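Here we start with a single chain on its own, the form predicted alone, put down as structure tokens.
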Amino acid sequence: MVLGNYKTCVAARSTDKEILKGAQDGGIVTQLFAYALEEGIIDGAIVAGPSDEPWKPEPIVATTKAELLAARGTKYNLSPNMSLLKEATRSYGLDRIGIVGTPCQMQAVRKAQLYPIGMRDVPDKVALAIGIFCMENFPYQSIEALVEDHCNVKMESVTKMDIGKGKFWAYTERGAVAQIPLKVTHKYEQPGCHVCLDYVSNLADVSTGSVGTPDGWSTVFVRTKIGDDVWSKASAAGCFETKEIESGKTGLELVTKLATDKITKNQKTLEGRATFGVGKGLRNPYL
């Protein structure tokens, strides 16, 4: 069960050219939230928006499509989206909230729903939780070092970053592409990522990532009843183009391999910590 429970798994991309223009891959998160906003399924979505520093995300509550469009694309450093969950209900007065996050953040959402300590009346207002695939993340200073020192590119000139095919990529506004081997990035990873046993956001309503599909498409796992309801309605409304995900080494098999690799590698970290009393008794909940 390294891929978690799911009802449907497909390759998909948005049919909205405006969304695709600045999307990381298939524009799944932006499109699904835009549809949910339009149909009143959510009142707003907590997403990783832009900040004053280039490529440093800042959580925002998006209540319009324009705000969702401004938050498009992957930022490879953590955006503390959970920190806005209470404020979204209090300051913004939202009753139906969408939230996107990494696997650890999806775990936090579900824990808050089970044990709402200090979050009274908040967890019940999460109407749609979208998770993204994540192998590891980086502090902002690490991203600066990777882009400016290793790729020799200024942060403000970067239009897109990507991780794939064993490399870290930085694309610039003038069309240049810089790349470095992933082995160079490992020492820059956040240590907390090394104890995570979830690659595909098992606890989200819908989870998505680029692995397993061609360029410009995304792999989508529809996991819950809520996710299935929203995804089915959005698909019926023509929001997505879908096709069957491949089962071979470039499709679902690759997703499974990476999910297994993350679990295997990080399980060793957990076992090592247990030998000196840290995290003793932890086990892999996905096997």
Contents of the next structure:
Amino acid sequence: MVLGNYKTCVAARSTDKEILKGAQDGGIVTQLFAYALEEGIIDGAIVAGPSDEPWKPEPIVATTKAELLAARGTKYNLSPNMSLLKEATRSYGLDRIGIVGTPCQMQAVRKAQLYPIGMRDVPDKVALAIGIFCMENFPYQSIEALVEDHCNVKMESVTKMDIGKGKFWAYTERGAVAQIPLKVTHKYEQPGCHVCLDYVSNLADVSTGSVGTPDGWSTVFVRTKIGDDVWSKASAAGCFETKEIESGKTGLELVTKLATDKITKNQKTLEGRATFGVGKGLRNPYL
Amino acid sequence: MVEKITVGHVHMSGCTGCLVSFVDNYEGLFKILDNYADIVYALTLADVRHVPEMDVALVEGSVCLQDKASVEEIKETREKAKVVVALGGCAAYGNITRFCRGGQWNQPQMESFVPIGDLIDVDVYIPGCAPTPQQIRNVCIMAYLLLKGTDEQKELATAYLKPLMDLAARGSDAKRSSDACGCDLMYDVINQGLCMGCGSCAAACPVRAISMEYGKPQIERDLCIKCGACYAQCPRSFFNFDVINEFEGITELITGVME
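For the form predicted together with its partner chain instead of the form predicted alone, what are the coordinates?
After this comes the whole thing, all chains and molecules, with the earlier chain placed first.
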């Protein structure tokens, strides 16, 4: 249940060397969008592209593989991809939209489809929603504080950020590796993440993340008919190298454990909010 | 032939944009009229002069307090309709009519406009300016399932409509009825520690009053017309897992009944 509904779960990585070079893990999102774009399954994809500040993502509508490649890798701060969902159908003229996002953004996509209150003509134009695993996200300024103050490296010299093995990592262009315990990062987290009850993007068509597979690979959940269709076609076309996901402590069991930990912790936060004041509480978004 | 529900469009002080949006379901509108609903009242579509008994009243526009006919009609609508739906921002929240100061020819004394919830109890809100064709369609289908469907369908329809009924209850609350603008995002989402920066509000805003700055909504409050779309679209205003988790099945259901 904590992992949501899914048809298949595999370990996978892209077979495209160019995609893998700048990918966070197995290059799943970039590869799947690149395939869908080429095959006309989508006309473009809303992704976290580069902006004029280092490591600050800017949501963009990517309509070429080059634009997808420029958006590879995890930025660990907020990219409001939903903000382009309607615009993608307007000034970009997309009829079939791809969108990548965190679990909360996948929730936003499905709410927009079922309750399109301000989303005229959008619901049937979402052609492929790819969700990523997410424990929590950070405001840009938090990432700045972690990288520059705690890791003591400049934002612009960082080539990759990563969270894994209980640490936050910053790799720089000249080969230095800075790491800090994940515990240090907790107070910098975005508060809105602490009421989130989804770790593995339960509502995506396909969701993916690093946890559960060896370095350079990604765990992939194929969830919906749409997701299954695209995934099987892309696999048949040779886009992915796949292997069975391990069931043990470093595999699916670990994904389940982290999902359970997140949900349990955040459910406690929600309960705490109900009695936050004296005879008064904070709002529960799920009631 | 399945039994249809009866629907009326009650026109208060609005621009008819909500009705146009309903009609913008194109062939879907014919499907709704053929199979699910009869329009029994609508100034522009049906030759009926007086508010009749009906299952669902879709009320567009706010009520002008100085217009006796409007005040009478909205009260009568409450008596005659089983379900009253505030269709669009004006009926639900006042929307741009909130900014009226009167002085317009040829009735310059007509200056006070209130959302219908200030005068009558409202059952369902469809916020937005204009409300979207797809949202109106979904409410129509769910209203049909609620009144004529199987027990299972009734359950789904009830669950689907609940958040829109909660918005109506909240909007009709005298203490809260002046809200419904970008301020709601500040008071009830960001100030409550619930915003996670997805950008739904910015996409939903019909006047582009919201931009995302460093991942959070930046609201140009002078541009805001108070339609209520941003707050209602926000996944942290309401999120009913029992309905939204079933998005695949419900989408298929809606597609199916519209075929």
